[in-house]
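Here's a solo chain for you in structure tokens, the form predicted alone.
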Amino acid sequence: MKKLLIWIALLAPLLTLGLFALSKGWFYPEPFPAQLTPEAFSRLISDTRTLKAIIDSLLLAVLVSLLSLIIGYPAARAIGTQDFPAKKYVWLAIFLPTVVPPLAIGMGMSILALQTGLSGTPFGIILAHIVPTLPYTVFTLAGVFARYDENYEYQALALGASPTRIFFAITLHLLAPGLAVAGLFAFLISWSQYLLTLLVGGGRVLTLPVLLFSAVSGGNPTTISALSLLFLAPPVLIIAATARFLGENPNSVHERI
């Protein structure tokens, strides 16, 4: 019984919105709707705007996760698998965008985007995006790397391994896991972001949070939940994918030597 009313508090907001985007009027005190229709979805998807902002909030949330975790990788490793003095104020100098306010933050990466000619472009708002995925990412793979044998990598540097075989058959076989966690939590957080996006891109560049969010103004409850139900569809299947991948645990590195 437990389990239900659980499963019915996670389901029933989907289950609204999915109700709302396939009615053609929902009006109070009607239960349900009294006509359900797919057109809300079928003009959505062949409208060009609206599949040009899918594409480009897909394009930007992958560049920005694989970006984040070539950036992230060295500092996560120095900091998870060393020990130095000034270890807690790096920490302090990663999480500090996360501590501001996002709208100062937004409004600086505005400004430097405006003097350096980024305004509106894509570069501008995946730089944008990195900086608030950055510190999730260091974070997460930091935890991988305090837990992180390098011994593997020894025995195999002995055994005559080249730096670049024990880099892919080796590191990142076994930080596979951890390195698909860090690229989830880059990719929803560059997905989801609406406001640097809008501040930096300066209304040139529409993604699906704001259309989405441009749509919340126009008032059209149908409108509404179906951009919202293509606005949840991508994050629930990288998140399905990814938690396949974790669930068949990949362990052994012998098969790769």
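What we label the rigid core is the largest C-alpha set whose atoms superpose within 1.5 Å from one form to the other. Positions refer to the first chain, counted from 1. Values in this document were obtained by computation on a predicted structure and should not be read as measured data. Compared with the form predicted in complex with its partner chain:
- Here V236 does not count as shifted, since its C-alpha moves by less than 2 Å between the two forms after the core is aligned.
- Shown in the overlay between the two forms, fitted on the rigid core, is a CA shift at L11 of 2 Å or greater.
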Contents of the next structure:
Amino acid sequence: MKKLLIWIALLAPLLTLGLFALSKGWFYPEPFPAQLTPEAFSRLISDTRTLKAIIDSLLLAVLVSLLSLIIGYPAARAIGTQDFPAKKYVWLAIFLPTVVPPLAIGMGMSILALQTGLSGTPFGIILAHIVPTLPYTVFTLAGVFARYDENYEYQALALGASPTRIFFAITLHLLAPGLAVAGLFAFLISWSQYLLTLLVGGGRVLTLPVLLFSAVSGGNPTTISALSLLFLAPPVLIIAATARFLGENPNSVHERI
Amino acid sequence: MKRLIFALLVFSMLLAACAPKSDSATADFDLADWDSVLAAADGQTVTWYMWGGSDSINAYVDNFYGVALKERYNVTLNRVPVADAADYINQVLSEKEAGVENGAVDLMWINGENFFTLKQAEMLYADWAQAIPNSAFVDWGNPAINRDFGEPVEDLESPWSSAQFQFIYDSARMDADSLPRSYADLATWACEHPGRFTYIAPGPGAFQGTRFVKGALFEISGDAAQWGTVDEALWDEWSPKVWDYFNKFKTCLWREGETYPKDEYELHSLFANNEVDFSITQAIVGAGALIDEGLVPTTSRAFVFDNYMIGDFNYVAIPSNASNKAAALVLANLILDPEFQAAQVLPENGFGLGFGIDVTRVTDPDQVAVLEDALANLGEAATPAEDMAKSLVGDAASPYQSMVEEGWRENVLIGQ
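Having seen the form predicted alone, can you show the form predicted in complex with its partner chain?
Everything in the complex follows now, all chains and molecules, and the chain you saw is the first one.
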């Protein structure tokens, strides 16, 4: 019963979006659209601009998550496994981007990007996205490392394994669920980034959120719903695909041995 | 250490790969020699930043200008849809601050608010609007054209289309005879039908709401022309009466005037879902393009009051640091071509705003026929042409824009 309610709570908004996306001129007091038409979807899917926006958004988000993991890994490992002076302040520095309003840093980043020639380039946008994603990857991974037992690595070292082998055979294996969760966080944040993309991209890189915001400003419920569903699909699919990892407690690395 | 150097190498290679490609030296052109502009534009991509909220306007731009630019001039149109014109104004201003010479924006669709900002910042490419060939069709002597929201245009922007304030009603719900035909009528109507009327809150980015209040200022003071220049004494005399007018029927409004829709599309939605009985539009086709897009019921029709319906023009401008000025000029010129001016007023093409040119200046008989044919096919959702012409007035001088917005906020929204 409880499960059913949760499913309804999760699916009802999606169904409403779906109905709006398939309707045209559906107004109160009609309980249902007079006719259902996939017109909005076929228009979006045949539009090269939308397709390109989807692909670009996906590529950006994937690259941002990978880079966030690579950059966040050493910091998270140090914070999670070591005690050192001024640890609190390192935490604070890493968390600052989540506290400062994005508009404040966005305007500065926009000028910086223009001065360095990174404005409007995918690389500039990736750098900009890493700013808000990094705190989340570090936070998630640090939590994993806090319960991580480095003795497995020492054991392998004592048995003569090379550092590379240890990393892939032990570390990566033990951390996989945590890395997946951290990467997913970074993906979701990058995927839904509007302001930074617009400010640093200057309209030269059109991602799905940029198209979505532009459509929302026009108030056409059919287009907005159809675009929203396209926007929702990748995160939902990815969460479904990684549900195996998410189901486990990402902090418990011991159980996997 | 070796690994670190390797990582740095990869990083710098990435940087180099992603750095913006410098545009192949912008070919020189002489505005007086149009062929040199066409030659310079050949092969360029023109990046046009415009509000992108309307599917039908987007489609019109791509299908008409985009296709023609490619076929006739080998120019590629890159339309950048933006949620709010202020976004690209910021882009241009940021580029100025950073000293960027090859800007991202080649052409912008702007109205008076943004025009004023960019003119003040001196970020507009100058002395071109009257030099492009099709500007011969533009009536530059008309104060409604050579001033944008009251601000002198001074050859810094070129008209695209015209707009006039109108109301929309649903002919299935209301009879045309029972429509209010003046602001005085409207207040009476609103209190006879409590909660069935509202208007867009005047403010930056909501010029339609400001325009609605200005119309009341014109009617109450009994003359539109006197507001063409700023006169503090006149403002002090009439503005309190305007706030009185709005406050008197405030409680008769939708949600008793405690809140107002923030833009045209919110009002369309309230109207379409039968919460209020009127919406507004600026389009020459009235409700036509909105019906096609499924935003309002198919029985929607446009109408105007007997007087004081403000009309004006909207424009395209080129930033002074645009990378592809020649292509932007070609596009601005194409927009004024009688063929496309005729296409833009037809409701089925999705744009629906009025002519930017003065049709009496077109002499080619074929083009005249096309324009006349377009005017005869504005559709039944349009306001009758004679009603439009009879009620048309020009906008007030530009400082009144913010005076109306602040005054309304203090005296109507917050006050009393």
